[in-house]
Amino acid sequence: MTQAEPAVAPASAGSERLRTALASKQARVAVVGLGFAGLPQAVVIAEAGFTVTGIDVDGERVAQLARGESYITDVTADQLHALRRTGHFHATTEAAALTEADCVVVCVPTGITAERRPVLDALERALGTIADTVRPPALVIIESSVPPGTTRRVARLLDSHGSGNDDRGGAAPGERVFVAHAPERIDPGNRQYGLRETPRVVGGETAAALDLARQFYAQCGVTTVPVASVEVAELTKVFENTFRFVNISLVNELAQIATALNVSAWEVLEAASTKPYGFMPHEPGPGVGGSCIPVIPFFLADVAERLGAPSHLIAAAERVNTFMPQYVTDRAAALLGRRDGDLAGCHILVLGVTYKPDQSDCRHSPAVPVVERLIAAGATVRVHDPLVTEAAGLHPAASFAPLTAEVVAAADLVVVVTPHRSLDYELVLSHARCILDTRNALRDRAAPNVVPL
C-alpha cells in the first residue's frame, strides 16, 4: 500500500465523529511526552490551529513551557509565547487531562539496555496510563520508536481498556480506540527539512485508523505516505536507522584502511560522490550518538534474533562503531610519538562533547568514551563545548574549560569531537601544536598542524 491510496474505511458512528472534529479543527489533541520529538511536534500540532495539551512527567520541563521558555532549539521562545497568547499550547504533568483528547499523540522516548534490548518501559507506562484515562472514541498515535510487532500488541491493550471509559456514545465495538503508528524523523537542528517537509510514515492498526491518522496529518500541513500495517511503518523507521549505522561503520572502517594506505579517507569519499547513481556518501567520526542511530539499530536486531533470523551486520556494524572511540585514541597517541599508547604526562583539549554539530543534546555522545579512552590511556584530558557546561557520563576526571589561547596553547593535542560553527577555529588554528580533526571540520582550512582522522 506503499505510495498508494487506502481502502477506504467503513464509517461508524465512533470515526465519523472523530473524523468531523478533525476536519473543522475542533478535536482536543494531547502530546504524552514533551522531549526532542514531542515538543516540536506538539508546537507544529498547535500552529495548525488545534488546541493542544502537552503532557510530561517532567516538572521542570512543564515550568519551563508556562514561563515561555524553549529548552529544544527547534522550538522558539517566540513560539511558544504565541501559541500561550492564543490558548493553543499548554503544558501538564497531570494525566487527567487525557480524558478530555479526542486524539492523543505518543512521543515518549524508548531506548535499549547494556546488553542492547529494548527498554519501552517509558512507552508501556504512558500507554498505561492513556488505557485507563481516555475516553473513547479517540485517535492514539504512536510516534516513538518501537520495535516491530508493538503497536498492534499496545492497540489491543487500548481498546480493551478504553471500552470502560466508554461515556461519549457513538463508539463500536472493536473501534472505541483507534490506534496507529507514525513514528518521528526528526532531525533536531535540520533548517532544511523540518516535521512539515518531511513526509511522515503511517500505519493503522485498522484501515479506519489509518484514515484518522492521515487526516490528522494532513490538517498538521504533514504529508503522509500510507503503508499496509503497523508493523510495515514499525519496520520502515528501524530500518532507516540500521541503514545509516551500518553505512557509518562502512565509512569508519575505511578511515581505518585509508590511514594504514596512507591516503586522505575523505578523499577518497569526494571522489567516490562524484558518482550520479549507486553511491549515498555517508563521513567517518569518532563514533555514533543521538537517540536513535546508535539504538533502533538493536530493536530490529532483537527481533530477528527472536524470530530465528539473527542480524550479523548490525553485530558487526557495531564492533565497528563502538571500536572508534578508541581508534581516536590510538591515532592521538600516535600523533604525540607515544607508540605503546601510553599517554601519561601529555595534555588533551576535546572540542565538542555533544552528540552532534550545533545542539546541546549529549545523548550517547562519542565524546564520552573518547574521553574516557584517552583517560584510560593515562591523558589529561581538558573539554570545551560552547552549548554545554556539563555531560551526563563523562569521566569525572575531564574538566571543562574557556577556549583561549592559553588553554590551547597548554595541550599537547586538540581533538575536535563535535565541530559547532561557533567554536572559534581560528585561535585554536592559531595556537595549537597538534589538531587531530575527527570531523573533518576544517578541510578549507590549509594549516600544517590539522591532521584529519
Ligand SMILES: NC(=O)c1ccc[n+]([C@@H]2O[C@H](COP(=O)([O-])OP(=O)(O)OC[C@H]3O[C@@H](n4cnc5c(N)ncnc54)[C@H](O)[C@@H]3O)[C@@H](O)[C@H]2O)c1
Given for the second form:
Amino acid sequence: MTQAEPAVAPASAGSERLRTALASKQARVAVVGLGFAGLPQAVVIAEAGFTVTGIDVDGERVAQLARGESYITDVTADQLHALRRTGHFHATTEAAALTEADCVVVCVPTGITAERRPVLDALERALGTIADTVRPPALVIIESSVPPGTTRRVARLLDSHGSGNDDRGGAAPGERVFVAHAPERIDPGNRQYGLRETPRVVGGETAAALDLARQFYAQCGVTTVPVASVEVAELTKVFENTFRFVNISLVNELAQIATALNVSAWEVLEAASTKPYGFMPHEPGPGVGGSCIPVIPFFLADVAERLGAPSHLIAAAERVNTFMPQYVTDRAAALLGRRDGDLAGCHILVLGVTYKPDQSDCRHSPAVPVVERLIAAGATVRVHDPLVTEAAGLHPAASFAPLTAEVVAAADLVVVVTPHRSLDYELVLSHARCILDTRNALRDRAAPNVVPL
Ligand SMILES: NC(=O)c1ccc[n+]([C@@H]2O[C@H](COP(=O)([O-])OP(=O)(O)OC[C@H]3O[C@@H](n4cnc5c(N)ncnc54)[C@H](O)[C@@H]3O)[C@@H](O)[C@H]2O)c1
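May I ask for the structure of the form predicted together with the named molecule now, the form predicted on its own having been displayed?
Full assembly next; the chain just shown is listed first.
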C-alpha cells in the first residue's frame, strides 16, 4: 500500500450489503464491453462462481457468444460452453440488464485520434448508460485504460444522470455507487501470466470503493495492489505502457546503430541480458502494435501537456518507432541491391500481419505501414498470415496468398513481420531466396538465406 492510502472505510448500509453479496458470490456482475480485455475478464469472474452478464453493443459478438463461439484467441469455446451449462455467463446487447447488477466492470475501448489525442466517447457513453440504469448500491470498476484524471471526472456522470440512480443524489461521493479504477494488464497469449496470475493495481474514488473492489478481485482469485487514489492507478497503467514504448524505441535505435556497425543487435541484447541487475531486455522489431503500447503513452503525453509538465521522451520514442516500417523497407532495398530504394519489379512476401505472434488482433499492426512503404517504393507485395485473411487498413494492392513452395519461391524477398508459431518455417527456409527476419524468429536455425533486422 502506498503511503497516502485512504483511511479505513466507514461502513455504510450500501457497502455492507455489497460486501455480503461479494462474500457469498451472490453479487450479480455485469461486464460492459466484451472485447480482447472484457471477454477473458468476464470468463474469469464467471469461473470464480459469480453470475455474469456480458453487455456489448456489437450484436454479432453477442450472437457468437450465444452460439458458444469465441472470437478471442485466449477464450476457448469449451470454456464458454461450460459456463453456459452452469448458467454463470450469458451475453446481451440490452443495457437494461444493468438494473440487476451489483457490480459493473467496464471494459469498453479507449483510444486516440490521428492527432494523438485521447478518445473516450465509448467510456462516457457506457458510464451514461450505467448511470441511467444501475440501481444503487453498486460497485462500478473501470478497467479500461484512461488518461489520469478521467475516472474521477466520469464518475460524476453517475451523479448527474438518470432516474434509476436517484439514490446517489445528495449522498456523499461513493456512498451509493462506489467507483474504482483497476486498469487491465492483460497480455493476450501470455501463458505464464494470465489474468489470475497478474496482480491488479486498484484505486478507489473513496476508501469504501477501494475495499469493495479489492474484495471483488480477491473473490475472483486475483491479488490486488491497492494504491492511494484512482489517479495513482491511472498513472501506473499509462506509465507501464509508456515504459515499454520508450524502451522498445531504444532497442529499435540500437538495431539501426548495430547494423551500421555491422554487428548483431540481438547478440548485444543477449550479452547485456547476462547482467544480473539493472537491465531489462526489450526486442527491436518493425514497429509497435496493439491497442495499448502505441496508444496509451499518448494519454500520458496529453495530460502532461495540459499540466505544463514535460514528456519529451514519448515524442522521441514515437519518432523512432514510427520510422521502423521505413527502416524495414530500406533494409529490404539494400538486400535486393536497390541502393536508390526503388523496389519497382521486386516481389516481396510479408509473413504475419497481426500485431502480435499467435494472436488474431490486427489493431495498429506494424505490418500495415510496412506493406504500405514497400508498395510505395514500387514493390509487388503478397502477404500471408495463418490466423487472418484480412486486416483493416492493409493496402488494397497487397494480396493475401497461401503459404506454398511456389509462393515463397516466387518472392525475391520474404519479410517476417509477425512470427506466428504456426508458420511453416521449414518450408520458408527451404524455398526462400532471402529472408529479412524483423523479429529474429529464426535465430535458432542458422541458415545462409536469413538476415535479422
Ligand atoms: N487488448 C488488450 O490487450 C488490452 C490490454 C490492456 C488494457 N486494455 C484496455 O481495455 C480496454 C478495452 O480494450 P479491448 O482491447 O478489449 O477493446 P475491444 O475493441 O476489443 O473491445 C471493446 C468492446 O466494447 C464494446 N463496446 C464499445 N462501446 C460499448 C458500450 N458503450 N457499451 C457496451 N459495449 C461497448 C465493443 O463493441 C467491443 O466489443 C481499452 O481501454 C484498452 O486500452 C486492452
